[in-house]
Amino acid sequence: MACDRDDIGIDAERAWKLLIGGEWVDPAAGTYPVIDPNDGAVVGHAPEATAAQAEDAAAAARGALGVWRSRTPAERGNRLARLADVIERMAPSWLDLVQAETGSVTSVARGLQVGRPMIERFRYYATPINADADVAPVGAEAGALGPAGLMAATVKRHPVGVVACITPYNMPLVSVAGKIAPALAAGNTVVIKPAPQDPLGVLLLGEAVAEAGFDDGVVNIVTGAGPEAPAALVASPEVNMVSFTGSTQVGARIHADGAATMKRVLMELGGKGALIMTEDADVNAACTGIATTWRLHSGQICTAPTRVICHRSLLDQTTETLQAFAARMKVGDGRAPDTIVGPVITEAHRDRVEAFISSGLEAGATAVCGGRRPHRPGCFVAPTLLVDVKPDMAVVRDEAFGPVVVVLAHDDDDEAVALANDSCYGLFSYVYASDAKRAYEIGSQLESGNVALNTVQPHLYAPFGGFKMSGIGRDRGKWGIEAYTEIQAINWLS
């Protein structure tokens, strides 16, 4: 239902555009709305772009490409160091509108979702990051290829050329800046494709490039609720790289799609994370981590801690801490102040997470909470929590992509490691133990991009990425860098 949406300061007809080479542009097939997931509403009516409209946004940032990878590395640094005090100035007017098209809760909205985390990342950036490297010499003997002498080499770190930034529902502008920032500052220019379901901050992010002084076409985006615009930048000869985050199921085909043009790709897909308690593990920080899946963005995290692997001699002193934790946790619009746990994205997505929490019940699943949905419009799930899971089930094995946590039992860390690998997944896990010199070692062992000891906090700037089907690649830190160039070896003999 479309409804005034003044009492929280939004303009709901505004008349949003494509960004396409320094331009705004009217979108040529229309416009979609863009629901508020708390009640319904419409928040706006985002432009939906041509398949044609996304193949002129990559033709603009190839024709941009040429004096963007000229300028020197601080020459870029200071555009985005310009560009994140233009954001840390304009966000706070973005919050309203942020949360609405998110659905996060106040402390999400303002923590992350327009927060410093997105800021931080093109400061980060901002400062020159030397990825180049020398080669120890080595002795070379004459042969067919030339005389005796010592062989030198030099590795240089070059731009990829024409980045597409595809990216999530979730966070979405946290993860336009941890796309575009490092892509920018090794000397790339970007398309960026946000998710369907809440872009307009990420056009707002567009106006701020334009104030900060990017050159034209350097920075590009298209929207669209329709495949025509992504499937173009995939299959576009003129985008060299696609960096994607979202389902294991879309990355996979965006890999095959772009094979015919050899894509670059980084993937950050999806992830199902384990969390494993010893029997000396401190229960209670343990749940306080493990009902981060429910609190935080209602567990639409892919690093979220879903699948809790709890000695047996615990888990009845976990299980009833979860619930106690679960019930203290208020459902509700994400605006209220005392709110903790908001809507999932879509009613579409509510009905999947629904569907996903009943087959775990069919398949004999307890639901210690949750499991029913809330009595209130709009896209909730309540906080659940399914015991009597069996490795097999497929509450266990895929990924809800909601606030669903589930809980095995096990006897000794062998068959905690053995649990906790017992996956398609690998993205990021957790191992709670007294000791840190065990809990370092059964982390060791865990097939997972990232793991962390006695918290679900990451860190910022270590690398970040999935093994098996949680991804391809690594960015953060210097390891963004890495990630948006190619390496070339210039080897002379001396």
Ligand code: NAD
Contents of the next structure:
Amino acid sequence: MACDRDDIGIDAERAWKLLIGGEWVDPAAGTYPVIDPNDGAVVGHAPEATAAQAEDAAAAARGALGVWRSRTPAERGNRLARLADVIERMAPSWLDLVQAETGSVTSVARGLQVGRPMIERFRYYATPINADADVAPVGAEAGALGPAGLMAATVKRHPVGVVACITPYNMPLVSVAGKIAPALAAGNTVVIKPAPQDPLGVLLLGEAVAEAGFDDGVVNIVTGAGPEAPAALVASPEVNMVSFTGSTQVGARIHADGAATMKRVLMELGGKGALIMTEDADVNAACTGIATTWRLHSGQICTAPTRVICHRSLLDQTTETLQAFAARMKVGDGRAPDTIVGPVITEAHRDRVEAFISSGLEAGATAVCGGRRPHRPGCFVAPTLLVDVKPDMAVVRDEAFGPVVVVLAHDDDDEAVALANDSCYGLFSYVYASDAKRAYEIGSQLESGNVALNTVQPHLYAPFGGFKMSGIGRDRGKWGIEAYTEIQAINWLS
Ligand code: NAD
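Please supply the coordinates for the form predicted together with nicotinamide-adenine-dinucleotide, as a counterpart to the form predicted alone shown previously.
Below is the entire complex, every chain and molecule, led by the chain shown above.
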């Protein structure tokens, strides 16, 4: 049933525009509908930018670079602090729209999509971080290049330049904030290209940027359903860096396409998070963590603990506990107060997740819960737990990006580590063990950019990024400034 989302006060006929060089510009390639995955209602008509408009945005960012990078870190920080204040005031009015386009349940929409995590990313980088560094002096021998003496050097950090920030659909505002806050703090200008499925909240963020008093062209936003606009940014010689979050497949394509113009890249890609449980693990705590794969945005989270590696002695207890948790999770419309598991983003994605589950069942897995489409129309996938899986099955190796958990058994820590590392991904892994030292020792052996011990919570300012096919580079904290700067060594002889 397709209708417009006017029923909850969203103006589905609003004429959304692109933000280029401080102006709101009509899209040259028309618009496309943004759909509420709960019921197919039209939330709005998003602008479809052409490749030429993406290039205009890159040129505008280039034009603004000189002024923005010459502002002091404190001046840039003041703008970011002001932006955080403006967003904090405006964000409650964004809630309905962002919830409709993302399909988030209310707690996720309020707490994550338009809540503090986005605002804090701007506040954090409002305080300048000095990533310059000194290098210890060394004695220099006399030689062909000059006389003997004491060589000193210092390291300065310069903004990379124009950064294209290309983001995925799951947490549109938080993803964008996580990129542009450090990029702007470091003196770069940006072109944002949000995901096709839920770009409207990011256009509202553009309004906050305008109100916060950024120089024209410092922040630009282009949207589109097709790959033309983001591909143009990747190819553009005006763009120095692509900061990408999304699938490994598209990340690899961007890396290849950007090579001709020697793009700097920050790549935050797919994951298949392992969660190891030792025989003394607190099963209830571990299962509460595992169940976030189901209840946090229907598993559309790159860091979700989707691959449980459970000590054989705890297998039955773990399976039964998870089954009981899943039975209590109502699947349904994200706006209903008792819904725990909302829709996945599109029907096409639901079909992908269903095909993923079917491939596991055909290969011999057993669905302890879920595995079948819930009895309701729409993009819904029931919390699914697959057991009797083998390490070489696609359900163990590939990312579902949906509410699907698989369970493997291990007999000792070495086997657990080997199973966890038997993956092309290495984004976020977890260890649940009662002995903290043992948890730390297991965690240190994991080929994973991030490891959490007895929790599934990340530290917001610890470096974030992936080993292997999960990405290149790190951001957050001071690593965010490092990611968006070029290092320059200045050497002198004394
Ligand atoms: P996606 O890779 O399909 O799309 C991401 C972005 O890439 C979109 O904005 C899209 O328009 C753009 N794009 C598509 N083709 C392009 C091209 N040829 N050139 C340049 N840009 C192009 O990802 P998705 O489906 O939106 O998101 C899901 C994926 O994102 C999952 O794999 C998930 O693990 C990953 N993800 C990773 C992180 C992380 O921090 N590592 C966070 C969230 C999501």
